[in-house]
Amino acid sequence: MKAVLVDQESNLSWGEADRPQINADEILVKVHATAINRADLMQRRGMYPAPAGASEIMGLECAGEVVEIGESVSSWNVGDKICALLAGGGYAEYVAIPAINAMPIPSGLSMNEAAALPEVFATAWLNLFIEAALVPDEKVILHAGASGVGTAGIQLCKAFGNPCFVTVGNDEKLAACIQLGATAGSNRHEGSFLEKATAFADGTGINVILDPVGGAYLNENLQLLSVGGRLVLIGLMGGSKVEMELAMLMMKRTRIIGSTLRARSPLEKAVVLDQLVDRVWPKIASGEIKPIVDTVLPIASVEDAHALVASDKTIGKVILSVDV
């Protein structure tokens, strides 16, 4: 088969690789589309290695067709159309997947659209509704609101009754987030988000903050949280070290939750995916929630796709079509 290969200088190419063999509890999927995640940009530079036992090929999600099933698999059949959350291997013509980490494609979606769903909706659902235990009417801040996770989070907040505030990199992104359902937001290039977010909080504080930025936003996040507020940290784009006022944590009974998705076991991921299929997929099928796709490129143009994501100019997902 063909897959995206990384050379010693971190250059990418579409070349020959071994076709994966499946275990008894796995399915083999012919990949029609995959998607870029920031973790992929880190992995190609040796900064985010694949978990033990996972494919060294990049790609954390895909959409495609089941072409082989393991001997203990009864949940899927050859020919089924699926999308899936992966620990790796999506940038290829074929990928082996634990059967419990595949999901049916919501009605009406193309392969390219379906490939935009698994990683970002699983990340947003896991961290907002499972880790932070978000309940209706609680207020949310989503940093990097125009990202894949951000656009998924906005729609989930709107669908499940949670007003949300976003931080973004420009006014075009802010307008797009408002159109998706965000209540308000702030352009980070126009100064601190603290004043605008305080106005959004309207004296009650913020209940949940989903943050891929880390150190640079920590103290402002802590000021904004309500009593019993939860900060879920999912990235460190703004640094990993910062001084903080511990007394504020105690007085507000604040919870800071560190969270990653990729390294979780297939069974842990399956819990999240089952909830998505039950709670979110019907809303996608009805059109209430939609995949946000910025650009679709052929997988042979993977270098251009990575550069596009690194540019911070995208809104939603960049998709790689593997139908070559």
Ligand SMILES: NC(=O)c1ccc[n+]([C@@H]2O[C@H](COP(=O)([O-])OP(=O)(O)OC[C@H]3O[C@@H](n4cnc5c(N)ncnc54)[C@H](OP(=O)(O)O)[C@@H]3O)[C@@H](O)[C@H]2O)c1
Second form
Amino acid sequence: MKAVLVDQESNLSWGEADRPQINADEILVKVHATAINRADLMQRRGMYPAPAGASEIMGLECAGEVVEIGESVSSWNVGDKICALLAGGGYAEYVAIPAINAMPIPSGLSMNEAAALPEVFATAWLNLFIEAALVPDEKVILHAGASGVGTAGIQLCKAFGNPCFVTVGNDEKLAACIQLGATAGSNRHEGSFLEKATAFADGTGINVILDPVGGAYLNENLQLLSVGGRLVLIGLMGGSKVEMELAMLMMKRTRIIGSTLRARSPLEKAVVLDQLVDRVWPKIASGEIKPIVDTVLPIASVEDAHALVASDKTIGKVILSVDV
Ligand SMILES: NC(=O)c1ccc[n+]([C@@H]2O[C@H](COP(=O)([O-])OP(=O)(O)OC[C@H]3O[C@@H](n4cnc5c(N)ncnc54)[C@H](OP(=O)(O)O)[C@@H]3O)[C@@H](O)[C@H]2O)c1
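Rather than the form predicted on its own that you just supplied, could I have the structure of the form predicted in complex with the ligand?
To see the whole picture, the full complex is given below, headed by that same chain.
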């Protein structure tokens, strides 16, 4: 089969790789579309290796058609159209997937749209509603609001009754986030978000912050959180080392939660995906929540697609079409 290969200099090419073999509890999927995640940019440079046992090929999600099922799989049939959360292997013509990590495609969506869903909706759902136990009316800050995860988070907040504030890199992104349902936001290149977020908090404080930035935002985040507030750290784009005031943590009973999705077991991921299919997929089928696709490129243009994501200009997802 064909797959995206990485050479010694971290260059990408669409070349030949072995077709994966499936285990008894897996399905083999013919990939029609996959999508880029920020983590892929690090993996190609050797900074975010695949978890033990996962494919070395990049790609944390896909949409496609089931072409083979393992002997103990009863939940899927050959010919089913699915989208899936992967530990790796999506940048290829075929991928082997634990059957419990595949989901039906919400009705009405194309393969390209379905490939935009698994990683960012699973990340936003897991961290907002499971890790941070967000309840209706609580106020949320989503940093990198126009990212794949951010655009999923905004729509989930709107759909489940949570006002949200975003930080973004330009005014066009801010307008897009407000269009999607954010109440307000701040351009990170125009100074601290503290003042605008304080106005958004309106005296009650922020209940939950979903933060892929880390060090650079930690002190402002802690200042903004209400008593009992939760900060979920999902990335370190703004650094991993910081000095902090611990007294404030105790006084406000703040919880700081670190979270990654990829390294969780198939069973742990399935808990998140089952909730998504149950609670979120109907809202996607009805059009209330949408996959946000910035650009679709053929997988042979994977270098251009990575450069586009790295440019910080995208809103939502960059999709790689594998219909070659
Ligand atoms: N822990 C997990 O399980 C998990 C899972 C998925 C994703 N993530 C993390 O979540 C984040 C979003 O992922 P994604 O794939 O959705 O990303 P994405 O679509 O590539 O968007 C990332 C955005 O982050 C902003 N950004 C870049 N550098 C920044 C910096 N130094 N400070 C503040 N903002 C910066 C940029 O937007 P602006 O210029 O508009 O700010 C950029 O467009 C990444 O950090 C990713 O690693 C974590």
